[in-house]
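What follows is one chain in structure tokens, specifically the form predicted on its own.
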Amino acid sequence: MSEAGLVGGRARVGVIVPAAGSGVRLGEDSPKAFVDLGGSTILEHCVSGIAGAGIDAFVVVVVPAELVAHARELLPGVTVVPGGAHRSESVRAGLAACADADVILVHDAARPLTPPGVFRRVVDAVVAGHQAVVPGLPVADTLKRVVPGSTNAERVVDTVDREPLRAVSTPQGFTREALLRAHADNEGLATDDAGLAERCGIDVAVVPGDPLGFKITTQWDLRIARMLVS
């Protein structure tokens, strides 16, 4: 990062919380992010964990149109913008809305138990140089590569060497040129912000993640977020 992108010595943050998903695979009513988690929307918690960070981010929430009006009532003074059919949309949606930030953290909305010192670290090594940083955690289970598709057994081609593995999660931060460039392709489309910076050339470093910044998926997911919260 050069120095006319920090003020004061510090890098203007913002931070881009994806939450126009419908989330059918969790089973509920409403779109995940909207489901309540002990007293509370998943993305409340999200938006809070972000402001207790000490980050000091401009923070911009993606959401599906007809639910904008509703997320700025849950929100007072986060700013909220309507987000696209894909993840990558919404993405680009709140990067425009982030035009003087520095450094541009993209957040899953279904992560809300994210600790603060994830997001610290991934500023952190945004802002001593490198382009793209993702959180990761070393992978813990036997890994095995199989032919897909069978309803009843697959068959194993191999087991892979989980050392190099990481499993990764968001906070994804990224210099602003960075993440620009990787979403420069109005088609790319991804689940991963760092992917679409690998696809262009960009390297992406890792700083290490933790197992509370999970990702609220399924049933079983959400029920331990609520033993957690509680």
Ligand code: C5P
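Remember, it's a predicted structure, so these values are computed and weren't measured experimentally. Residue numbers count along the first chain shown, from 1. If you superpose the two forms and keep the largest set of C-alpha atoms that fall within 1.5 Å, you have the rigid core. First, how it differs from the form predicted together with this ligand.
- With the core held fixed, the Cα of residue 150 is displaced between these two forms by 2 Å or more.
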Given for the second form:
Amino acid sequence: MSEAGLVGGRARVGVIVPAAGSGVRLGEDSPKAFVDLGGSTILEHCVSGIAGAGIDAFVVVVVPAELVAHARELLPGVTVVPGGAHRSESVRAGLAACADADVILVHDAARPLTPPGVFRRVVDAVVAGHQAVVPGLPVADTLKRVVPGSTNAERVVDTVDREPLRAVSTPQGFTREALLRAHADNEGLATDDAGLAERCGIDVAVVPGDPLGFKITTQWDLRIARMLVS
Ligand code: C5P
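Form predicted on its own already given; the form predicted together with this ligand follows:
Then the entire complex follows, led off by the chain already shown.
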């Protein structure tokens, strides 16, 4: 479907949920997406958040190969495929299972509390004609560029102007063509999909994110998430 078609017709939306990370930084016994968050896994929260966003999407979840059967039991009716060693490889595995979508979102399982409005803003911006869209928030902290110091302290080189900076999260939305182009290089690795799109010369638009879209990375984040769902 062309972009003009997306504006005129009803877009078919696919959501790829990369959930195949090990979660080493979280330090739990199971991979991060399978850690308990108030009685169900982080992954189940994430998928029900997508279902509740009102975007009528086809969902593909990407998990570690040894947890595919378990994820299928947790998420009946959801397509589950095995992931790769890097996030970008997991996204490419999901992309292969997302053949019918005109608009594709990539949404980290590690962001289970993302509010519905963020999904809708991203989908709406792609349908309106943007090839690639990310949710972003202004940066609150002062940012310093550092180099290794002489002892156990780093040395500040300069202070970065935070005004034009955005902290970017997921869901990141793409036309099918843009995401395929971004991932056409099977060796391409990046911490987000918009980064791969930028390297191909694709314009990336930013819509307002939401602090609830924070990523669970450390025990501190998990504590906050558990407090928020309790
Ligand atoms: O490691 P990080 O928190 O940045 O990972 C972001 C998301 O990508 C997580 O939901 C994680 O499960 C997923 N991921 C993946 N495959 C990998 C590494 C990370 O699906 N090999």
